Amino acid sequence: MSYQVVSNLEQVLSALKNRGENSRIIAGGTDLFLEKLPEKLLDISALAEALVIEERGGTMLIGAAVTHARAVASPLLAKKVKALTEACAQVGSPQVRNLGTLGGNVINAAPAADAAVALAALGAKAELIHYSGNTRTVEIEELYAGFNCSAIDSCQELLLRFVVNSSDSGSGSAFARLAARKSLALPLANAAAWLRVEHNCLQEVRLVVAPVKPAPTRLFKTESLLVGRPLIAESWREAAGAAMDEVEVRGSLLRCSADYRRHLIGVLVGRVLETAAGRALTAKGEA
């Protein structure tokens, strides 16, 4: 097996083109090293374009090689995309968070990957570049081909970064999960919300939960129900009930029953909506 650390984008694309199916991109490797490794690994953990955290023209650019620990420690991300930093803080253990990356969390394609759920709720888009130089931008949900199956071919294409609209003074976000223990456990359920408020009412809502389908799942019906509703406890209770009705979940003998998971999703939906709304009001100076 060969291991190459690449220092610029041209090196990555050239290596992918020349090595073909025998090569694979790696950054933290916390999931990849649990699998059978390919013959050649391309390490992008030092690639500047994949390490960026910056705001540009009202848009957040977040590199795919940014680790969970670095995301949690970023004051800019905490201010602009709070749901993401909350999600990253819940991933694995300190050792995993120090190595694992946002891009890896998405490409591993686990249905309830915490960072992926938060990114989907924030409306993030993924920027990918093929070894030919062609680029494409897709929704987070489009990167899933099935349960634990990515739509990205890491032998041909690089997930470079995520693009997220920055939170304005009338918006807020939040993430929550429940697992069998506080660390080193996959969530029984998780949820993330982004919303925008005006005149003490909800104007826009994005609500994502997991595990429901192979990808983080938006609750469009529940979102529609919430638009125009006041920021009161009754709205959160109704949203929790609507979310429970909207999802179709599976049970597991090892984790929890379908009924319990559906109940958890309702509880978490109510929590993240209330928290996100409170943050939106605080940002507007109305809390």
Given for the second form:
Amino acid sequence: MSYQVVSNLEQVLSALKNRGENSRIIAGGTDLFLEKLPEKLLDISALAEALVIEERGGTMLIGAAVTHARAVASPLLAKKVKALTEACAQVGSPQVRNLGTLGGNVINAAPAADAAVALAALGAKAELIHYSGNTRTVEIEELYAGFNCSAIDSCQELLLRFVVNSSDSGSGSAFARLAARKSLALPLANAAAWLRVEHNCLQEVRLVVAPVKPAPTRLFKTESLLVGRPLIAESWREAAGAAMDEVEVRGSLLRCSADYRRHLIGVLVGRVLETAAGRALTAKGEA
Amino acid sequence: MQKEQICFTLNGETIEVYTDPTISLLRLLRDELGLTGTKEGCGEGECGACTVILDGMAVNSCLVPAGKAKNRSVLTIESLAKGDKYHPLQEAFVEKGAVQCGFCSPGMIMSAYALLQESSEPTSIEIRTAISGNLCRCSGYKQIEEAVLSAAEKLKNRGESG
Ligand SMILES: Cc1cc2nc3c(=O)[nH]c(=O)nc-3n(C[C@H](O)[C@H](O)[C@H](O)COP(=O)(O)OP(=O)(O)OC[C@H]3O[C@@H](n4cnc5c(N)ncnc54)[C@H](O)[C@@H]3O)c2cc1C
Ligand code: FES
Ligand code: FES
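Can you swap the form predicted alone for the form predicted in complex with the partner chain?
Entire complex below, previous chain first.
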């Protein structure tokens, strides 16, 4: 067993390269530490390159090692990517939010991980670096191989940060979930929306819900129905209905029936759209 | 199991331990260092009984690998009393009847301690949020909330901050 706390990127890449298959990246450990641990752990929670929160030329850079608590505390994120702030604020408990990271939330690949759902709606892309030095940038959805199974091999590749386009004026986002309790409970369902408004109509919409598929699930049909619609209650009601028709959900004995989950997804979709639209209007007013 | 040297600050004192870095900080504190004030409830992040302060933040010590504490600062419930003088949080928990079986109390108090470091006049909602990761099976939480409010007042009157 060995445990190495790494502080710069070169260290991570050379450690992954030299130590082969039995060394694995760990961040907050809130998911990994409860599983069977590999021989060697590389702790990236203090890796400066993965801790950034900044806006550069119309793009938000959000480090994979940023904890939920730090994300919630960031005024920049609250202004630019509110759905993410709202999602992170609802993860687990204060103690879990102080440890758990955005990157871990996505790579752990739970189907309704809160931050992952918000990031997908925001159109975030993930920047990855392989130990060979190769880098690639992929959509959030491409990081999933199956239920609770990531497409990323965390013994070979580092998720460095997320990039989100923040240049669109008149856009807004929102996240909502329902769980059995307000803390220490995983969501029965969650939803996030990002949208852009022009002349009081929806111009672009990204709508994501979970748990439906292994990855956060875009509702493309419902999105296309919304484009061009005015920002009125009827649009949100129709979208809620369309979302319920579009999703194929499973029930679970532990949490709730499929019917209940479908209904819930409809309700959450209506809420996030309305909230995001309100924010888009406010953003326009400020611009 | 390969052991490593881990140097960190524990309750204000720099210490060095020789241990398996992949055991939990909770195990290290209780089993190897004999600090049994920190409790183990669930062992998986769900109850908060094991809450300690890591670099100023409340965390579940059952989820923290010992190796993560390297070069960092850990505060446990044992750090609060000064000699036989209890911390205002401890006094208030006793006075307000916030302790029944007492199993949740160390974790509850450490979560409240983290809050009082951040805000000296916490609102009810802030207190409820701060202890939302701590389960109590006895008290019903109301007395705990009152105790934290009362401790905040005591600290203010004494001109201290935690
Ligand atoms: C009590 C409790 C409650 C919880 N409640 C919620 C909740 O309400 N909502 C929710 O979404 N989640 C919840 N979680 C799950 C968990 O806290 C989050 O998913 C968290 O964000 C995981 O991040 P981490 O840094 O702790 O991941 P880790 O455990 O460190 O890692 C998770 C996985 O990702 C890999 N990994 C981590 N970072 C990287 C990286 N940068 N590059 C490559 N691989 C990486 C690791 O190898 C591992 O496979 C809860 C967990 C607990 C224990
Ligand atoms: S023992 Fe750590 S949270 Fe329950
Ligand atoms: S006093 Fe018994 S669990 Fe809280």
